[in-house]
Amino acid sequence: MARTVAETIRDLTRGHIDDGGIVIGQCLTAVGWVQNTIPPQTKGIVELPMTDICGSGIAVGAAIMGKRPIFVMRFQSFLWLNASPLVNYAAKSKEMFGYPAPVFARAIASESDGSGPLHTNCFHSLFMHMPGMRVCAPMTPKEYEAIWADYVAGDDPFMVSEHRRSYKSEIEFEDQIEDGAEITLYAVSAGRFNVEDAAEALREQGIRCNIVHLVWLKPFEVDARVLAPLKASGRGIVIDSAYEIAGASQSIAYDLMLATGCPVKAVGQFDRSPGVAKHLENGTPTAERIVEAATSMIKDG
């Protein structure tokens, strides 16, 4: 029987607790057990009243002591207040001091739910700057299982950029490569849900396109899987749920252009704070915006 992303995370978490691991965060045992991603139990769960300020320091300390904690931030806005212990200690400790701090940091992005300017965002890009921190954005059950297996097999700290839109999904995304494609769409985070609709709209206009799904942001592997479709189509777009300026989309677009010489555009959140009202939302690029960017690139040659 197929499982949702939330059910997959919950089951992996329960197994981790049974193996002696712990989960740290705020309001883990309330308000739906973090969208059904936390097993409904008290064993192995450490509730913190101030995780938006100091939780990561406690999690990093637990990691150093061998507990391999899962640290949950219900909103990615909490990353700004929790970044220092993660990037200045967990990411550096193995290289500088000879001992690892393998914290598994779950940061949850959200949008279009009336959360306003503070809790409506995706901020995985800032963690790509720090050596020693692995950054990924799994959106399917099998992808989450794969990144979890990778984490358990090693001793690196992980920044896992989740998105609420994925939690009820059972979809397993696959790359779509077409003969004669005119553009290649690279999708990150919740952009992976919108890119499917965008590709269909482009095909209705007679424009063939490739879709390449990206899970790992750092390390980002510039390999044949990501390069071959771009070389064949001659142009590309990287779509991401995070801010476009100085973000993952621009970084990946640069790597792709450098490797192929093909023009690649970055499309992410607009450079403005989101508001609570519907007309003030600022989230993952819509299918319509992706189509507009693609047709503009093709028109410009």
Contents of the next structure:
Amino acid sequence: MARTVAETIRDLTRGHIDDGGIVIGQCLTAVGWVQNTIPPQTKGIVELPMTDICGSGIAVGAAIMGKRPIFVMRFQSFLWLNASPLVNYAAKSKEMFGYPAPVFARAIASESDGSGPLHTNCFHSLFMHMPGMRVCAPMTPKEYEAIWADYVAGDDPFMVSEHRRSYKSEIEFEDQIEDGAEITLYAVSAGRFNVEDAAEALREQGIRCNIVHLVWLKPFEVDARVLAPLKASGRGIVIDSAYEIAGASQSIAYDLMLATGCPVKAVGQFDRSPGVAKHLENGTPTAERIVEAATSMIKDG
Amino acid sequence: MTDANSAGPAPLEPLDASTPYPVNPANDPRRSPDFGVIDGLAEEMDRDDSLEMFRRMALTRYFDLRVQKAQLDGDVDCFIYLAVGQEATPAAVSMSMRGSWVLGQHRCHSIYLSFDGGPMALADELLGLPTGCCGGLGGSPPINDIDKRIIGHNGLVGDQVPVAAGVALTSGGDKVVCFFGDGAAEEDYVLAAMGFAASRDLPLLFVCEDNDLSVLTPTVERRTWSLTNVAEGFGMPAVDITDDPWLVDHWTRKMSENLPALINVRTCRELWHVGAGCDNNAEWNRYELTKETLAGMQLAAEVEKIETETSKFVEDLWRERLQKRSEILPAGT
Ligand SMILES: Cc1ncc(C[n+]2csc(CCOP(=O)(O)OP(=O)(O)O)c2C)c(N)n1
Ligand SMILES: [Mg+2]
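Switch from the form predicted on its own, shown above, to the form predicted in complex with its partner chain and output its structure.
Up next: the whole complex, starting with the chain shown before.
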């Protein structure tokens, strides 16, 4: 039976606990069990007091001890506080001390629904900036299973940038490559949900486009799968739920441009704080914004 | 400085008296070499144990004085955080806690050596060699010897304290000792880690090496509260004592029966916060006081023998490692 992303996370977590692993975080056992991503049990679950910074330090300590903690941050806004032990301790441990600190950091992005300036947030780019962590944004059940298998097989600390919009989804995305495409849309995080609508709208205007789905942000592999459609279409856009400036979208666009010489635009959150009011929201680029960016690029030649 | 034949390290000469650090500006009576002392502890300890404890103090002192010389000679040019003056606390804690997991912060050569971390790997680290305890990546702050259960430090003050709580949470009941400074004690995450350890009843001994300084700022200019009160407020036992090694050993044994617990140890930093310099005389010289106590126990000859052996060991080690470096690293690196 098809499962949602949330159910997939919950089942992987339950199995991990059965294998002796632990989950660490704040308010995990409270209402909703983190959007149904945590198994409703007390076994293997470490409830933290309200201790950001300290909390991720505790997770890093458990990781050094081989417990492979899943460290849950209910909102990515908490990443600013929790980042330091992750990037300064866990990410450096293997290189500096010779033993790994494989923490599986789950950070949940969200937007809209009045989430406002604090909780409209997606900050995976922060962790791409620093060496030592692998950064990914799985949006489908199979992708989640694959990155989990990767984590278990290796010993790197992971920053897993989740998005609430994926939790109830059962969709498995596939790249869409069309003959005669005029543009390639690279999509990251919740941008992947909007890009499908954008492509539909573009096709209605008679503009053919490719869609390439990106799960791994770091390392970002500049391979034939991502390059061939860009070379064929001659231009591209990287769409991400995070801020554009110095963010994943600009960094990936740069890699793609360098590898192909084709122009690639970055489209992410606007450079302003998101508001609670509808007209002040600032989340993942909408289908309209993506369409606008694509048509203006094509018009400009 | 020191050589293999000297009976003891030469007294430290102030290098730069223009910026003397404040010595107990609050006139706090707890800053004294006798604070909390219990008579008779030295005599109660087995003589060989007393000498072993002194040997660990001597190793730190000779080693760190050798590092000081290496910096002055231009052989070590990374930041160095020396524990000269603060030898007693880690040496005493290690007497009953070796084998536990250990975490310290930047001023940590004393902790590393007392807990049996390899001296050669530490020298190599300071010399930037790939055989250093962090492969030459870390320099002075990040002690690290996983075989001895000494977990590395990243240089951010107090970062090791929540990590120690995580280690204690998952150590299967094995004890954990976490050293930190009076400055680190003010970090929010250090306090949160203490609260977590208390709430979870973790097997974690917190040891605050309280030299009354954060860089050059004395405690009185930073806070009004006492760490022992805070620890007690969290529900864990706590004591505040001077750095007499027999006293520290006594409380380590006692407190480790009922963890988590905190020991705040009043101690004196003799050298600069970072670097090889020395501004003025410390409030007391625990190393010399310890030797006096041992002499009073008719152990002066043994003390001299330990110092001679330690001095020779450290000198030989550094000579050999410097030689090694000149062989593997091109001149000028
Ligand atoms: C998180 C962090 N803040 C500030 C510093 C700069 N710093 C380095 S050592 C130090 C003082 C630490 O005082 P204490 O914990 O008492 O240790 P001591 O140097 O006295 O041994 C400071 C502020 C740092 N390294 N890390
Ligand atoms: Mg201090």
